Amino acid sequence: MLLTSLIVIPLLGAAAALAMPSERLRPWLLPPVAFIHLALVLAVIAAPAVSTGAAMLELDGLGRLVLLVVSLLFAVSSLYAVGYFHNHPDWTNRTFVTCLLIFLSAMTVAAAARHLGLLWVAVEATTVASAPMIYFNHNRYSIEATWKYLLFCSVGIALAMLGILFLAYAGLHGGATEQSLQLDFLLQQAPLLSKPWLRVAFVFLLVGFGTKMGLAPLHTWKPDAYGEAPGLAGALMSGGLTSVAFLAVLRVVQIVKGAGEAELANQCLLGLGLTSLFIAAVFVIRQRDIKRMLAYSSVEHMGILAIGVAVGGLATYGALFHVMNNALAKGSLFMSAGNIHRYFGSKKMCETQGAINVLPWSASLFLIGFLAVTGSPPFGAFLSEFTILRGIFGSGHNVLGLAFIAFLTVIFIGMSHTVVTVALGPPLEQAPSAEPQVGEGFLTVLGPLVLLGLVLLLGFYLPEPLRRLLTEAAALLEVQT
């Protein structure tokens, strides 16, 4: 019962936010809608798990964790969105806000599957939610950003349905007395599946829900998908819909290590996960662009998570610690980028610096969530990347742990050259834009500063619920054959 009104709840949002008449009030439906769903989730994690084990929808300790990191970033984005719109009144934001609540239901059901065609369809709906959020700004460049997110996320779901079918067959060619795409099922029956059919699924898999999650070089529409969008949607793009992506990935990856083929997993996840890096690092030094920053940012911490699982032990653990950290940080980020885009008009290095003397608390905001989402001490990513370091260095790994530390040093030193003149640099005499100046708001500051304080929490304490949540949840990656 609380599973579908976690579902039902946010699409009635949407109904309601469709028929409302009012702009100026349509945004108010948000936060309601955000705090209940959140409220049901906290009731969905301290209520015992109960499996049935034929179940199309069920949470276990992955999707609890992917739930909460998404019911708890949505809920703050809920506050800054009406900040967002209240300084704009005449904005048309019945569009937005229906495909707000709609993408929190689409990934609400996308971290509740239990069925892989479930999974894939509530993956899609993400994108088609969300879509409409990008091309909100309504020039040239929005709308390339759009297409380009619709044509290489649609090819990547397309190819994630081959997986799915090359899954199923699978099963038939392996010898398998009854066919189904549940999990429970393919995870019983996953010592049958034929190989060679379970390895190109498992390519497939990869490569499609790999491009919704960024992985390089699956990543190419990300920078210009959160450069153009408002900074409330790359918010919840790059610590929501990444963070449901992932949970896909993994998914597929415990099909694949209970049939016995960890090693291919493993592999695989390892060099997408260098590459991101890779990628990250170079694209990140001298980066003019603050929300294509980001962009190549969040392809670095794809490719930590990444990383993380392919370790396994102490390193998973890690990553699914830092699937909140990041998102959490990454959405503070981009609320405060947001901030002083619009005030600035413009996202370049060059014409937002100084930012500091005009949105004091916004570019000071936007500094600290540098340090917090680059894992200096003492915010939880700190603690999270520390721990794969642990992870890999304790496995053994240790060229690989020199190049984890050399690829964050460089996208550190990259990103801290754009953060700090932005931030701290000298003042520009006028503002490039001609429209009038936004200045900053109670909630458009109170959202990306509730969500540092919860990062800098994070580093300091684990509370025990959580903890339990994700030791629960890396169990399920250490499946055994």
Contents of the next structure:
Amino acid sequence: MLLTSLIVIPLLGAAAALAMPSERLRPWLLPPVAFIHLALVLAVIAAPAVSTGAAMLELDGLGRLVLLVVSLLFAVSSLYAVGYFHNHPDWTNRTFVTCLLIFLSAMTVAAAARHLGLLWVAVEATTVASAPMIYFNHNRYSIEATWKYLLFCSVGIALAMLGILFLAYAGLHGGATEQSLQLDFLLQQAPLLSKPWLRVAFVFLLVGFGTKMGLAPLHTWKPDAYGEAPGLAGALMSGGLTSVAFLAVLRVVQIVKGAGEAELANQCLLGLGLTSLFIAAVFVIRQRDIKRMLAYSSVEHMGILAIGVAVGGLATYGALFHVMNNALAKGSLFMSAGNIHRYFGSKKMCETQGAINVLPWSASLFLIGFLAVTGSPPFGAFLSEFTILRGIFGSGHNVLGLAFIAFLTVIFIGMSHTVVTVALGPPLEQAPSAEPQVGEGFLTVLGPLVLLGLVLLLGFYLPEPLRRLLTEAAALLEVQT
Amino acid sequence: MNDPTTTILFVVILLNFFLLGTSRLGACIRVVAAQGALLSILPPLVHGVSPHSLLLAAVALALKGGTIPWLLFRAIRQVKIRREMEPRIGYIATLLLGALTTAGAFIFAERLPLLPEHLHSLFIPASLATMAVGFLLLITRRKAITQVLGYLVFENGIFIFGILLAEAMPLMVEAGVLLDMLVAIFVMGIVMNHINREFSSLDTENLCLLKE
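Switching conditions: you have the form predicted alone, so give me the form predicted in complex with its partner chain.
All chains and molecules follow, beginning with the one already shown.
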């Protein structure tokens, strides 16, 4: 019942946004919907999990974790959105606000889906709902980004559908009397699945959902899409959508591990993870566009998540904790980058230098957000990355551990150059943009501030219910023998 | 060859070749629609007449054979283009590639570990061949609209494979899949319209501004 309202309320909000005539009032629809959603999510998580074993929609530990992340991020973003559109009363926001709410609903379905087909439908719905958000600026650049995003992700997700069908065939070929793609059923039947079909299915599913997640080398849409999307959409996609796609990958990993093919899953994830770290390290150096830089940082963090899950044990726990830290920190960064972008009318490093002189809050938040996302102490991301590292070294993967540290260091140094120049560099003589400059408002600063505060808090104190949730979620990914 | 499913799948494969060889966009859209409509008849033929298979067929027919082609026709009317000019690889070459991949699909399907009842049916090779042709269209054509058609053909290929496994997908999910596709095509149609307005052409070669 609660779960249904979690899905329906954003949809009702979307219908209201579509019908509302006033451009000025429409963004105000977002916070009430978002906070009701958050309150209901907290209520759902507080209630003990009941598994019926055959439901289409149900929240297990992993689903709860991702839903919490998404809902939290969306709630803060809704405040930012109000401030953002308040500064630009002349922009039409009907499509954007409507799509935001549909996007929230689709992500909720994806987090709760217990049927692979339904999961696919929800993930594809997020693609379709987020494409108009990328196109928000209506110029040549954003149209190219939108087209690439739509085509890449649609084809990618079509491959995932093929993977799902192969999985169904694996069941059929393995001699199952009953056909179903219900997750509990699949997990129970996993040892019976036909091995060759299962392996092919895994590869296709990993490629499909990996495209959505933005793991290198399937990440090529990411810098374009995040670079051209408004900061708000970037925040929700890099924090929320990638977490949902990661969840989809984890569902597949659960099944494959249940079938005794953990080795294959781990090696594929490890390969993609290391490639992501490598690509991020190469492209983040001398990156002159702040939003593209953040996109490569997102590729990096997806790589970290993949490696964490591949190593298993303690590192899995760290990776799940990292989902939360990454989402919050990345959300904060995209919001403050959005403020900088709006003020200067540019997202190039050389045109936004010395932002701290004109945007003291946003520039400081951008700088601190960078420290948080690269895993500097005392932020939560430091703890989660450290946990993953302990997991890596603890399981004897010393070379991997050293490579991991090396890549993270390179990325830290690469990003620091751009970030420090933008925040603290010598200011330009005259503003390059002819557009009226929009300063920072209370709400557009509050959003990134709250998110950073949460990441900082997680670095010092992990609430007991959250720790239990993480442990419960990590246990779902262990091989059951 | 008396089996209607075999005939339908055979026609679907032939339609693939027509798509690879023609430059008229209107004809391409019609052929993709015909392909989708033919495929939507298959579920009741394979699984027998049941509410599930009939509804699936009806929804697939309405979307693949009706709404989606209508959306695409509207899109090309708005942007006033008729032909795909200068594909990245010529028509003859893509036709040859299509023939090679189709042959490959048949050979490959023989080697797959299939259930006995699927071993000599056309389903698996037709599905693989259609997917391959969809990919070829996606890669070799430059107009945004032909890329969308490629995506649709690819989806048709997946649909063929999905028919074998219709029992695993509840009707609601199946409808959701088709609905998602419809909305995706709708959004792509809007984006195409904007590409045309911005660049006065649907050529995706224009989309090369974003780089490092």
